[in-house]
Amino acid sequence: MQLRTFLTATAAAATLLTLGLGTAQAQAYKSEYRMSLVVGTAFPWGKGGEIWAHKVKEKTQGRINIKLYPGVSLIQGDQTREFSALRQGVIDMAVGSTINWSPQVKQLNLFSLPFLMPDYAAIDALTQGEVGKQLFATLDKAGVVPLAWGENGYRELSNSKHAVKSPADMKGLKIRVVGSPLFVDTFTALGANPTQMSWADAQPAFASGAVDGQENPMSIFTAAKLHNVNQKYLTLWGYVADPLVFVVNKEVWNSWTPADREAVRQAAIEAGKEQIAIARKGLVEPGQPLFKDIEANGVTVTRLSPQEREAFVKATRPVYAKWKAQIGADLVDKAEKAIAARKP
């Protein structure tokens, strides 16, 4: 009888110990994880974050709950500080722009080399191939866990003054650019007056006429209704594209079980594919219906001939050569070869 009581007590203690350990493990998970985004869910970029958060909750049975912080609100709206904040743990997760993170990770400037990627097949050749893997390894060394690629899209030029068909048409135009030295070099080479400012500050500047123009993907142009802030002239030049990266802070990543890590990774890959499809909607279909909608809002859309585009390419070649050396000639050579070998 005493033996049975002892065994029962021992079993009960073991059960309590197991429960205690389980509770301790559960407490290692935060009740909520903070995901940083530059824009909200009205934009394909923000939608990608929302899809990822939803899929993570579903795949982890609610163990990992994510709250979105659009407008990079965790870092007072300064998108250039996002990568550093992610490394430091101020931010747990992000769907971030390769442009915004390029000051901290110079190799990400690859995608901002003027006129490197002529079409969507070229972007895919980089992100889905060896170049993409190499950049993920670089990001991992820089202190974050990259999981999947998304896309902000090709950045087209708009302004309030006149149609732009040649570098000469850009002379003196005050153009809002992101906080990247490569963008400043590119627009300076084209004769424009590049002005760095946050997106929050940019829209009132367009409305008041303090700034003439900007360059952004069409998803940003339409969702932000830039035709309402004097952006009446749009030039389709496809000079750079802006892939996005789905990433997690390393300490947060290491706090999860291997099964949950894999669930978060799969959720990111699925969300990335869906987000890219949303970002390209209206642009890859025959006739590019998105531009018809933009023209219906009173915007003059200029499509460059191959010869007109080549004039912009020539004007920016010195910038390309300078930055190829800074990014790493081997990486740029690998990218150029991957694009040359791409399948349409």
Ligand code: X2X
Second form
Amino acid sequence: MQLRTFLTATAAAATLLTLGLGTAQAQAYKSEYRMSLVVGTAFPWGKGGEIWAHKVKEKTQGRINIKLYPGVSLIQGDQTREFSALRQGVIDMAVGSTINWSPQVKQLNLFSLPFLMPDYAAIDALTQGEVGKQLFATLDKAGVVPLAWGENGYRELSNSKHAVKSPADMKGLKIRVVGSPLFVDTFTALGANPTQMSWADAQPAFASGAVDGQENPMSIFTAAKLHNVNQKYLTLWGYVADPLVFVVNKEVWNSWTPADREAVRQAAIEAGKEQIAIARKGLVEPGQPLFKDIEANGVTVTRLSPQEREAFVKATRPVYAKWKAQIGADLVDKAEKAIAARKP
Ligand code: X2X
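Now that you have shown the form predicted alone, what about the form predicted in complex with this ligand?
Whole complex next, starting from this chain.
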């Protein structure tokens, strides 16, 4: 290129930039977008991310390409930092658990209030109703673009020592919990010895016996084969469930054309619906066939009578009251009402 042509071209580019035309939408697209996930495609959660990525590629004719980063590898496995990394743009998009983001967005602790949601209809009444909309507005304010709900699931209690039927049975059990202090409060109230640990660190800790127990959805329990790391006693208590949220970093979102944004949103909504169905498989059909598979692996499954369950509810009421205030009494009231009015 001749010097003169070069100078003219440079001047033209500078003028375009000054006019704000240098950020033409098509130019701003990255060749690849990074999606963060705690677990991979062997899990319903990771599958949801994969479905979303496929649908986005299809609906945008390949303009938006997504690569999956399971194991929260973009943040060295520290799932409690995922939300901050999303906001900062270290992560472009994610399918994340409300639990992992609750250290930054306190309202998301709602789903971790012990024994708030008695059944799947109760989860749906929150995520698919006014409460879900309000939480999306909160997430938007916090700096990300929320698009759809998914589901990790009801978190059931397992341990290596003995069957748990009452809070007394939990006395002294060392239980791995996730990154919200609400979980420490709940397990302390039940007489257990909770210890906070990332999912990556938890599995070797079960294997070595450094911790006795944990709580996670059945889809995680089976796909991670927790029966192979001493988790031989399982109690179905349905005390909390964590939804998943499909989100995009705000700058990334703004760099896309309105049509592509709509395509990504539709893809997330469709993927969320499919992901929830996968997460509930074996748990919502008559007889809950998934538990037969779990029992076949040598796991003792304990189902609580309503009275037995009530003892756990009672023991955790003070934690519920304390955290209701921290989450926001208005939001929790709204959630309680939505659940009371739910359709089966
Ligand atoms: O760490 C967990 O227990 C997990 C995998 O369920 C979450 O990321 C919330």
